[in-house]
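Starting off, we have a lone chain in the form predicted on its own, written out as structure tokens.
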Amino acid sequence: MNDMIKKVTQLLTDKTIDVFIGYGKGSADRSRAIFVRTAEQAENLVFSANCTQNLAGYLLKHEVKHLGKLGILANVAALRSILQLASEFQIKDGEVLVLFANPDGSFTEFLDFHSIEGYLLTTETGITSGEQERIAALEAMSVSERWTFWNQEFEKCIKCYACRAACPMCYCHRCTTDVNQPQWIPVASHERGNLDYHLMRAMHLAGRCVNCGECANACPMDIPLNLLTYQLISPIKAGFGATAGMKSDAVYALSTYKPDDKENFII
């Protein structure tokens, strides 16, 4: 923790960059992200095993983007965030400086894209064992019972946008949701437009979803939104052979043609 400290505050001293994006102590035994600006705020730095968030979520904020140049603390899921963020033209190599918190508790600096995708290939990010039960249960359903079961999660939806605030890959300025002239999605938080939200939302990620699990954390409802983007991770895999967030130069699936695309889904 100190080795962090001291880094961050010798980042900041020579102008390397202007502001830190880490974690610092919140309320009860929760942490809560912290833009460290200055040497003597990079003391509130904290990093322990409740340091889970998705910090990148921050990068493209523009309150945050314009603060200056941006480090962060990253876990793999932020690593992920910042090479899919990276394939569509988010994020530019050396635009963001990226220390990594490794499992024994030092700290690796990141300097490329290039360095973070060979990180990658050697560490685990597939969704967890319970994540995967937990989707093995659903797909076991009939079409019928999964309907049933996700219309009455989706009735406890308050329409509060905490899952698309906490997402890394929602970050369009203005959402389809906000769209009023036409209206695509009713704002009221009924059935039929918490349903219309809610699919709109895991289409979008459809290909994109780096399986941070940060839509499910937010939720003030516990949905377990973050078990419908992670359905659709296999299929596309299987279908287009790609994984989101494994590199920073991607195509993405569904934007892009191929001659040698499978077919046969086209009846």
Contents of the next structure:
Amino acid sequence: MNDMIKKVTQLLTDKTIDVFIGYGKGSADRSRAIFVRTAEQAENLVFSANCTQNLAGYLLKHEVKHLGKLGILANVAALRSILQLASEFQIKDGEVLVLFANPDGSFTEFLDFHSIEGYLLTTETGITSGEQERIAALEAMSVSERWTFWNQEFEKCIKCYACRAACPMCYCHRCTTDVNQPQWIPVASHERGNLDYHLMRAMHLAGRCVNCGECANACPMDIPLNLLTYQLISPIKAGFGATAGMKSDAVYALSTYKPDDKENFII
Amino acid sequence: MSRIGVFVCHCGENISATVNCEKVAKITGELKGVEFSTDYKYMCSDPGQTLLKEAIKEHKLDGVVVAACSPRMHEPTFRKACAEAGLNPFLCEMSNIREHCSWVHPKDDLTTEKAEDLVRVMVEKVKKNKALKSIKVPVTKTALVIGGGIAGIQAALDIANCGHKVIMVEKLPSIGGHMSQLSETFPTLDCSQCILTPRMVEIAQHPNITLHTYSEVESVDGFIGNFKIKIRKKSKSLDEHLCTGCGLCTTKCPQKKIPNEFERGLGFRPAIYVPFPQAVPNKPVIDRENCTYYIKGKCKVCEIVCPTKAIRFDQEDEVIEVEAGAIVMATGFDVLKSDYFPEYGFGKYKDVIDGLQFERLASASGPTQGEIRRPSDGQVPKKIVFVACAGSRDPAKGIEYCSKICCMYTAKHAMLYKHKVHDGTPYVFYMDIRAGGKMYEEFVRRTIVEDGTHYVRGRVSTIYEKNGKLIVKGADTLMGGIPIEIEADMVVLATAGVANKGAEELAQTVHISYDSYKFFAEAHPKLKPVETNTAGIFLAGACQAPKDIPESVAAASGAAVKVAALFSNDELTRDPLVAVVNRQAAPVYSACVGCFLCQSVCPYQAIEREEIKSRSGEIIKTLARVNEGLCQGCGTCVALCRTKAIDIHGYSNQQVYTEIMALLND
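The structure above corresponds to the form predicted on its own; please provide the structure of the form predicted together with the partner chain.
Up next: the whole complex, starting with the chain shown before.
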């Protein structure tokens, strides 16, 4: 830990970066994101087993971005977020300083996208077995059962949009939800509007979701939102051989056509 | 408040038989914003259009809904009429109450109600319509013709004779295509080479035509009037300016046993070769895969003997970029080889040949100097069997279509055989004789009656070799299906005509659609037979479907006229129904976040990058921008854009939403 504090202090002192996004102590035994701007603040950095938040979600936030050159403490999901954002032309190589937190508490500095890509090939990036089980359970349901399940879940939604704010891929300046001329997605948190919103969100993340699970973590109503987007990961991999956030120059699977694409979805 | 006019057409009885047009006009006339409504027997007729124009002027209409047929039929008619009356044409919309209503429902009050709904939807849409300006794009008056067979040659000559420049690309070392391989042509039996070669020479000599042989199209960008094409000129290992075409190198080349593609494997050629004596250009190329120098690193006999020192072993492929306003696809077809057929021996019997091989045998310039001799031992076959529909019309082989040319060329083959082997006996196994065409049926009759060819209606089940003879087993279905067995000396399979190898990749390269058989697809099977769905790209010849020579030539001339018509204008006027990226005030500038996922989804490469810079030149934001010339208004980007930053003129989100709401809020 001290290594990291030392490193961040040095980076800030020699002006390599202006702000470092890392973990600090939160309420109770939780951690929270902190934005370190001075050497003194670097002392507040912590790292422990419960520092799991995908901090990449902050990279494109206007309030953070205008602070200057960014450094970030990344986990696997954040690394993938960075590559996915790069493939969508939101981050350029070298623009963000990436420190990667190894499970043993040490850290590695990634100098470019290429080294991140190399690292991701050697590490586990998929969804956990627990999540796989939950998806399998969902897929085992009949269509009407699944419809009921999700409607019951969405009924809880209070349209706080925390899922949208937490998602590293929801970086649009103007979300479709906020478009009111015409208003395709009703804003009030009633049954129909909730369903429209969540389906839209899932479809907008199809082929882009890096399975960090921040949407579900952020949800105050405990809706398992991550399952919606996770469920789209394997069909896209099976159909088009693409996994989001593995290459900085990847082309989006759902917007490209290849002659050998399977077209078995065409009835 | 809008002042919209509604014009309900009876279309004779096409609409009025099931829809109460007067009632539709009356009810929709009461809608908010509708100033005027009427019905008329034929709105598209001259008096109908006059009625529309008068009403626009008299009632000062600011929008028009014509409830009639599909906009694909008459939208241009009515938009033009509106323009003539001083109304922006894009404030006129059609409501399709014929195909979408009167034709598909019985006479009923509900049918009339549906027509009213359809009109109401369009009235609401027109309220949101904006006056749009047509887009003008310049035209490059050069045509690219891909393929130098008879279709490509005809199209190129026709276009060039209209005074336009033509660039012809042929992938083989010579133009001429399949027609140059043929012996005689049906139904007149004139020599194929004799009628083709003058045109090949004309291509080479025409001042308006630039010929690139041994070249392939690598990429096509751009749009109608303004295509940018990259052509890969494969290295011929030869300085064409120095080469005089004396042919000395081809006689001295030590490699002499390379199967000759032009002779369809029945003869041999050297590694440095001219495909056939009348080739255009008549200059050799080195086939690097088979050249001793390229394989072993030494030889260079051709270089030594060349009197003008024209051989260039280190020559590399050259990629040139050309601009063209139109493209004619004339890449032709291929025929299946005999190894496609397990029941006929997978090509292992040398004397089971395909139709093109027979053409070479019958050709005076062929491997046997025009004598019909079988490939195995050079004997003259006394009994020969022609099998029509080898592969064609056979769903089990995946070729459900009729290859169309085989009935005629099989009859020609049988006739040529009898002309050359007087004591020979030709048999033809056929399913049906399809001889539609001028003088075609008469030709087939001649083969049967005058030349005594035995036509057997039935299919051949198997062919096998026994004591040097080919045993052909089939059935005669006109004799009650009795089995027939013929001991033949040679068998000719009229194998199916199929799309050329690489047709699918080429279609994707030039961005045109193709059918399930990989033949290029026309825009409309009846009314747009030489157009593709991509504006400015036309089809000629057998790349579209199997075609005989007269048909290929006719299609090529048709395509040439389309090109000439396009080139008769200096500028093209396009409908402005294109996508547009939303723009708004600083500091947001646009809802576009510059993810450019639209760029890869666009089938027309119409999405460009636009950088918004501050006064000091610093890039503030990078946005997508739609190139109006390239955009075809397909709307795929609109569907993909997460922020709804892209909209499409004439079909905006707002308009579609309004239409849906108009239906739901009935």
